[in-house]
Amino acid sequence: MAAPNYITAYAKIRSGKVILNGETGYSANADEPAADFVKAAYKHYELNYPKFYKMDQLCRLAFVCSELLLRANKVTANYATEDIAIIVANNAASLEIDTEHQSTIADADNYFPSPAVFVYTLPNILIGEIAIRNSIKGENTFFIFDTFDPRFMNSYIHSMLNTGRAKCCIAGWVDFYENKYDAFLYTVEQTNNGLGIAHTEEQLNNLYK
């Protein structure tokens, strides 16, 4: 019988709110532009990472959410960095920055592509930003789904942890496109630490909502 796994912490950023383990921390007007809200949350929590301002909007959202998650549950202090996996999904991939990049190459008479923009035209770059920031060297994978898929995430992460491919997983959903943003990241461990919520499809549904 496979060992049970547990959700030990989670963070959500959506609709003008930052929620950590069920408690609302920072909040603002839900109509505030997405980019402004994420930047305001970064400043509110005094995250102080200069590279933040070089990131695209998708990476900024993922960075703030992951920083708050790892403040709440310092898994990088409890596991070898190669034993931590990062599994993230979204719907829009990197379409926000892709659109910006396309605008720089569409006109042959006004051709001005920027390497600083082009580098973010893959959605898994956000995983790279989290991994670099926290020196995480374990397996990482990015998926594209229509919506957050708790059944798949539950199955995939259980397989990783129960076959020894990882001992801890940072997982979830981070989407940013056309002023809409939605981030939900959580840690999964085989030990009943922190929140100690069973990692099941039902619980993921409940927490994501």
Partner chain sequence: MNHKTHIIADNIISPLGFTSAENFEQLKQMKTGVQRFETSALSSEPVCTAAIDSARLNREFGKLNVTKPYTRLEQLFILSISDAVKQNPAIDLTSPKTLIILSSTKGNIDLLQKAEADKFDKKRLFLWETGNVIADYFKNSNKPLIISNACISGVLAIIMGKRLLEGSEYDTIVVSGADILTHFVVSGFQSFKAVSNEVCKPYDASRDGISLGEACGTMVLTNKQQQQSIIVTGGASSNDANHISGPSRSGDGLILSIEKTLKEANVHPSEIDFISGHGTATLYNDEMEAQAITTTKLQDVPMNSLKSYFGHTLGAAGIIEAIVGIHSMKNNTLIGTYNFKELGVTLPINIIKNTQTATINNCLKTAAGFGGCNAAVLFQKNTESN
The other form holds:
Amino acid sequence: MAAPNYITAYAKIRSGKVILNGETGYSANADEPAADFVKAAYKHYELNYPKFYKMDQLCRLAFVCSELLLRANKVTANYATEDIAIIVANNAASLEIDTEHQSTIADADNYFPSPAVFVYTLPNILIGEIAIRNSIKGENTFFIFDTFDPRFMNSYIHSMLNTGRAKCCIAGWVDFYENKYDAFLYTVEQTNNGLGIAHTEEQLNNLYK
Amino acid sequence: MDELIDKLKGEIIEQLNLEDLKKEDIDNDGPLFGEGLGLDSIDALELIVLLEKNYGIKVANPADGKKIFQSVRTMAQYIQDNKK
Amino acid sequence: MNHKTHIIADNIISPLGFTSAENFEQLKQMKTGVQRFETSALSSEPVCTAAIDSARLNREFGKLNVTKPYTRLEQLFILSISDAVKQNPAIDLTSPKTLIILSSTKGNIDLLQKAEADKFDKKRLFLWETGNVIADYFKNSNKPLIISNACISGVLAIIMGKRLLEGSEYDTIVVSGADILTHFVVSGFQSFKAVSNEVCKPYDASRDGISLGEACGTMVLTNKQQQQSIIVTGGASSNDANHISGPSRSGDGLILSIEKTLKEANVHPSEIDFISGHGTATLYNDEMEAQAITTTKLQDVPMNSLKSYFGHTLGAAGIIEAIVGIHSMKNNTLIGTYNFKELGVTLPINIIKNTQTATINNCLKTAAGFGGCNAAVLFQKNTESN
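Take the protein just shown as the form predicted alone and give its structure as the form predicted together with its partner chain.
Let's see the whole complex now, leading with the same chain.
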């Protein structure tokens, strides 16, 4: 029988609300423009990371969500840096910033592609930003799904932990496109260092909802 | 020259998304990279875009950036010398 | 773990050919697919790229007698998977135990251009929809798994295939990776001043940047017993945690991936016979690899880069380069690194200059990419019948 694993913390950013381990934190009107809301949340929590302003909207959202998650459960204090995996998925990949890069090259008379924009035209850059901020060197994979897939995520992360390929996973969903945003990140560990929620497809479904 | 330096500071802040920074935080002669403003390799490329976009100056060899972008003053000097 | 992961079919579509055999033959003769284009839709300046001949693509795709419209990228996926699957009658794409894994960094990104946008539904821009289109074409009922993780996507997709075959849900996994040449990608790398004006020169003293390319590669994996085959024995990914575009100076991220891979496969560095490197021909990438290869005690192992043949094909790179490695193992032939003349990294690694014969039992494939990501995967000749 495979060992049970635990969801030890989670953070969600959606519809003008930050939710940390089930409790609502910073909130604004649900119709606040996505970019403004994420920036306001960054300021509210005094996350203080000048590189934040250089990031594209997708990475900013991932950054704020991961900072709050790792404040609630500082896994980097408990595991070797190469034993923490970051496994994230989304729907729109990097299409938000892709559209911006395309706009800089569409007109031959106004052709100024920007390296600072182009570098973000890959969704896994958000994993890189989380890794750099927290010095996390373990496994990393970015998946694309039409919607958050608790069945796959549950089974794959179980196998990562049970085969020893990682001892802790930061996992979840970070999507930002056309003013719509949805972030849900959680930590999974073999021992209960926090919320102690059983890591199952059903629980992931409940927490994501 | 001072006018150009002042204008350039604003453009650098905008182009490099240095939102936490004000013009007066940037020393005319202080290093832009490393210890100074903590800019990186992407910022260096982005400053090349700035020169092209705002001043019509093409930097063919990115390695030249090291000299040009030592400080805001060296950058302004380069613009003055190369502007068409 | 009871199962071995066998590779039972493969295909490469590139400027060098539409089958793995055709590609391998050209590589043996050290013929490059990278060409200089004085004018092209990809760039306002002359540019060296490895572009697939559109006339041949249309001709080959026409043979499938398909009525529905498909994008260039989708055509590549369909042709490549079709060719791989017909090599082995045991492969059943309609089986619920068969899964498709796709690897691509940019998918149908050409549809962002105004001229292309009207030809297809906007939904086609999304990679999950690419998955649906491909699964529908092959009548596969499982939702394809899509990996989009910069330049390690292809290697990650193979690793993912091996891991999923350790479970009981699937017995066959079709891993396919593709990216196409677009103005989008070419302009981006040009803005990074990362594109060479000539055919790129991996690991060479005069290397000055990448050449971009387009390709599709497919590898079919199974955990069902086989007589003789090449097997996947280990694989891992890691992050430099250093910079989003620049590779780590010490190569510590890649070192981690290699070490974890060898440990999983239970293989000692001295048993590695060949390394298929990443070798993009940028100053920093190739130097980083030299550091990592030396630290992991692999500096004497013959190593090549195929980027000067295929260009950098992003999401396809890891897969097509791994397939060439597998054919090298089967044919006892190491492919020389086109355009490599004089070692230009600070440590003495063993870059293969000319194509030569060698016995290869263990082949290591490595990759690194934007976002600080690294990956490695190990292939082994399997002589036992299991």
